[in-house]
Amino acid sequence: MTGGNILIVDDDPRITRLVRRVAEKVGFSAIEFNDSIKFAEAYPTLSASLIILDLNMPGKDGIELLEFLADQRCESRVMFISGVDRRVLGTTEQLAESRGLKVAGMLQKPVDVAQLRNLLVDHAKTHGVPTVDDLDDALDSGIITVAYQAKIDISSGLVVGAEALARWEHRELGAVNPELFVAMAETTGRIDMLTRVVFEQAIQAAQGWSAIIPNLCVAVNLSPQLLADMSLPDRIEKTMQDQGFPAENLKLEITERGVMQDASRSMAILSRIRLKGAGLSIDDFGTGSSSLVQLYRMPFGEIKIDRSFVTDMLKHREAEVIVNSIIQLGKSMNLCVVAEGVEDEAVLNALRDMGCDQAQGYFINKPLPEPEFSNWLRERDWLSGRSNENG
């Protein structure tokens, strides 16, 4: 298990809240657990680079959880926190290391915030996790760039659009995982700025594509947090007007889980966006627990099947059934169905047989920065014969 998450396990909510706030300021996203048994149940589905673990808890105590993590072959580093004396903490550290766990440090209660922050900063540097200050610098200096991955019409093979994907090449750490820095932006109040940076670059790029393929659509991801802002549709419209970009060539992608966090408000904001002419796509479909009635009421024109199902559809019957069911659901609701994560021709052919409309994935092209994507478009357009079709 690796990643930018921190898991905090302590039966005192005040401690978990404190640790989470410090962790988020350093640049991590954090998940709190005040119940050791619930943590153990959830652990196999989680990803984290660090687990901060209290030793004194009801249910399963810290030593029992230590044994549990060892049995799970935990790759995350573990930091112990407790009000017990240092000798017990030292013994616990030796036990953890003897069981193959990597210890990131020890904290005594009451928690010294400065010590905690220093330990987290050290962990971030060791594991290539940037800080919030790094993100601010990247946003201010234009280091955040955008890569583009094409979407094709499966029946004709023609390119019909591209998804804009944020990229960050850190000066010292190299490429930063997008899931990490997007989560960091969401938890530190910088998601609006990050989205604006991506949005403006994507529109500028799409305007350049018009000379290669007219009316090519560009898709930009929207964080669920932005669906709480009723001014969002107006700001999107103003940016398009300022850059002279046709609204019908813009598509906004929102995850299934994100839409359902506040379905009523999301419906209002998304409806206003649709009224302004932009398209809407529900992303990662099949991974949430939304009501089909609510989805029916939302103004979407497109469903994107989550890549986890598409990748496994030729290996596992269950995944194939889910993919086919979503395709049929989309067709019955007059929605365009897009399959993400298409990595080979066999999967593409199977999707074609199922009647899927569009596809996206590494088999078609890996995400490319400008101008590489424009060059790829020119080559693809020529190979497809579209230039001949257009005279």
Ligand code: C2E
The other form holds:
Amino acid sequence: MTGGNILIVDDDPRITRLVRRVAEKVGFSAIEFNDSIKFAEAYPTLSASLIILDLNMPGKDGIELLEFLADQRCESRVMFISGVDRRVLGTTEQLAESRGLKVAGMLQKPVDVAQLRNLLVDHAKTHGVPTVDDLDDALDSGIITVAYQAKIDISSGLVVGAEALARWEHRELGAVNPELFVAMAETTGRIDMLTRVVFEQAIQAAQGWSAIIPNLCVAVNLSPQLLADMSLPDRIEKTMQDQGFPAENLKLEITERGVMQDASRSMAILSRIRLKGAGLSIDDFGTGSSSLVQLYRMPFGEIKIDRSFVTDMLKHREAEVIVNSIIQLGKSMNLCVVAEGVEDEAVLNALRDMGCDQAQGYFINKPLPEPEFSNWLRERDWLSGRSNENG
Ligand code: C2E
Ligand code: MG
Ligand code: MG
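The block above covers the form predicted alone; next, return the form predicted in complex with the ligand.
Next comes the full complex, this chain leading.
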């Protein structure tokens, strides 16, 4: 989602850092540039709804960048920031508008944080970006819900579990992209709360599934940030005990990149979670750069091949080679290998031939809220004939 992106260009790193922090607190993600020439080089590859430009910079100054952006037919709004007097800011605004740029506001240095925050909140509202206040509301009032996507055993076709995926239906903006609000929760200190909300709903839902199919696993995504908190394993255990949920039926998914960020610290927490009986899964595998040795030492029981390889595997030879080698690697390490992003039957069949254990994707089901997911489970179970076998 480009609406949530901001680019900040100022030769003073203290300013870019300050602006980024304020922007992230409002709910944006931001990239800092302290070199105007590097910014101009990177610009064509980036997309952002707002660019914040300092006027006085070595290399290309703010006016030159303004000309550059106008030549590039920049669609983003532009905000100027400067230590020079107000008149210069005023003429810059006129110049920018006459060149067809959309001006989002002017800021005098030293930066007034409250004024910057207000300008950013206004920008967020006009661009359909939710703010952190919206997220707080959503977390407090039960607007954050969970959708469930099944994991099937490829050889038998039976459902073996489901992944819990957070959903946010914003009152005015509609569905907010989970990657956007998860990142927002991470940068603003709300990831713990978001995870708890998802976790509690997921466990409750999974308890309901046991009447349909016994021992289905529920998988919850864990942000790598949480792997710095030693109390996490105990809190997870307590929630399960309070709700009478068996730990063996819980899986926690952590992205490959997340695990590798601070491998030694993550390891202690992950090992404690594993000791308490829950399963661990490496998500989005193939997108990070973990070594075999690191992987081997970690207490994971499952790897999930990133959907970017799976979805395209029959169209691109390289993707197929990557999927196949991850499957062989996983099997040789006795891991359960799951392919995500299975969108058609041909891919499912190819995965079966390669020996992949489990699959997840739109071909099986789109993530569904409760009670739709339970209904889907009932129907699928009935079609598979398993309920007959069970009597
Ligand atoms: P993920 O954990 O890798 O989840 C799989 C994503 O792939 C989901 O996107 C799912 O809807 C999508 N997907 C599933 N099957 C298919 C398919 O066949 N084709 C395509 N194109 N996509 C498919 P979603 O729900 O948008 O979530 C995106 C990411 O946000 C998740 O990726 C996960 O990393 C994160 N996320 C979601 N909920 C939570 C949460 O409660 N906590 C944390 N920390 N992260 C979460
Ligand atoms: Mg996941
Ligand atoms: Mg994934």
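Residue numbers count along the first chain shown, from 1. Since the structure is predicted, the reported quantities are computational estimates derived from the model, not experimental observations. So that the term is clear: the rigid core is the largest set of C-alpha atoms that superpose within 1.5 Å between two forms.
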Residue 366 C-alpha moves between these two forms by 2 Å or more, core aligned: no
Once you overlay the rigid core, does the Cα of residue 62 travel 2 Å or further between these two forms? yes
Fitting the rigid core first, would the Cα of residue 142 be found 2 Å or more away between these two forms? no
Superposed on the core, the Cα displacement of residue 10 between these two forms in Å comes to 3.2
